[in-house]
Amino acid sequence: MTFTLRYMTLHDVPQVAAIDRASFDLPWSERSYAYEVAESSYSYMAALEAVTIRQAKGWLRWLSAWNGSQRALEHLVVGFGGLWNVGDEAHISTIAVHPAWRGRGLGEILLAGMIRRSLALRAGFVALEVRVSNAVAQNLYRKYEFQVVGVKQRYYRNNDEDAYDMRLDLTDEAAVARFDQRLAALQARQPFIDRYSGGDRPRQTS
């Protein structure tokens, strides 16, 4: 198996937007995800994708056959992320794994992908939300030095809960450092191919 963390594209919406009712009470709608993709000047979303190895059956079989192999690859978005790039500011949007792909560290890889990907558009720092009831998101955000900024009341309308603004300085040279350092460490426990964090964002039509 093989995990490629790239760009976002439009035929990836569908996949995402599952992804997001699974994993969210107030999911972006799939109109929104194409907007950010194809549309917003400022948005670098990411798409995590796995690519599996399995038996072709039917017509694939024979057409694998035919050409010399009875397996066929399979390409799964399992998870993603949003990142808007304001002035030197980076902000984290969204991110989310599958629930079937979770628990293997994938949300690691998307979060540093993001960071990556901030300190490329040289932004000064990067912030996110988290519910204040979240500790197992917010204990991965500490792991990579996201400090507690504030609280904004009542920030989702599902339930009114509170979020934690937290946020990343990234003008600290000690503390990119130690990014690069837990950047190399997930790369051995988890390999990944990284098309996304230091690539120009691709042209895409809605």
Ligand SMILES: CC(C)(COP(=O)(O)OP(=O)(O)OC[C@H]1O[C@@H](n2cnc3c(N)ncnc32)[C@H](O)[C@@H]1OP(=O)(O)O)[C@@H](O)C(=O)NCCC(=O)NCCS
Contents of the next structure:
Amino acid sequence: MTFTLRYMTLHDVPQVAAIDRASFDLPWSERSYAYEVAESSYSYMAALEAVTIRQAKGWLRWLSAWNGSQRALEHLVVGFGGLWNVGDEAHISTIAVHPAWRGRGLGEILLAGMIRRSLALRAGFVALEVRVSNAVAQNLYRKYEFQVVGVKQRYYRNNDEDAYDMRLDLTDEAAVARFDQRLAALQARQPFIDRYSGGDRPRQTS
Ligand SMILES: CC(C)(COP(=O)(O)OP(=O)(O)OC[C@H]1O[C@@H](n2cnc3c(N)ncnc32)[C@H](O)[C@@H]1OP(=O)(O)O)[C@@H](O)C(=O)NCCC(=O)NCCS
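Can I get the form predicted together with the ligand as well, since the one above is the form predicted on its own?
All chains and molecules follow, beginning with the one already shown.
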């Protein structure tokens, strides 16, 4: 199995929106994702793709044996993230991993990729909001040294829940060095190809 972190495309939007619906009480529409991917000049949307080998079944197995290939590659979007960059601020707008793929370091790949992208954009800090009840996501952010800098009262309109305003200072050289070490450890634990954090944002057309 190979994991690739890359820019989200319009082709990914239906899979991304399905993961979003399975992950959040207030999901974004497919139209919102299409806007972020193809129209917004501030957005850097990431998709994490798994490539697996699918064994052919039934008559397809017979057909593929006949033409010499028993297997086909399957490309699946297993998670995604959203980053906005305005001035000094990089803002993580969303992050989610498909429920069936959680707990394998994939959320870390997405978060670390967006932090690297923020460093490449020369942002001074990364900010995000997280529900006060979302301990799993808070653990992930704390692992990457985000700190709570405030509380946004009744931020979530479905249940008036508060949000923590969490931030990571990118001007702290020692913290950036620790981030690089954490990223190397993550690569060793869950190898992935990164086509997102360093490369230019591709031009998308609808
Ligand atoms: C938050 C989310 C993206 C994490 O993705 P994931 O792939 O499951 O997380 P990872 O396997 O990369 O774990 C990274 C860290 O997250 C934390 N974490 C992950 N699962 C956890 C769990 N079940 N309980 C507690 N902490 C957990 C840990 O700190 C973990 O580091 P560790 O492995 O060293 O303990 C995923 O749970 C998700 O999609 N949740 C729904 C959407 C959401 O809440 N997004 C955040 C909005 S602010």
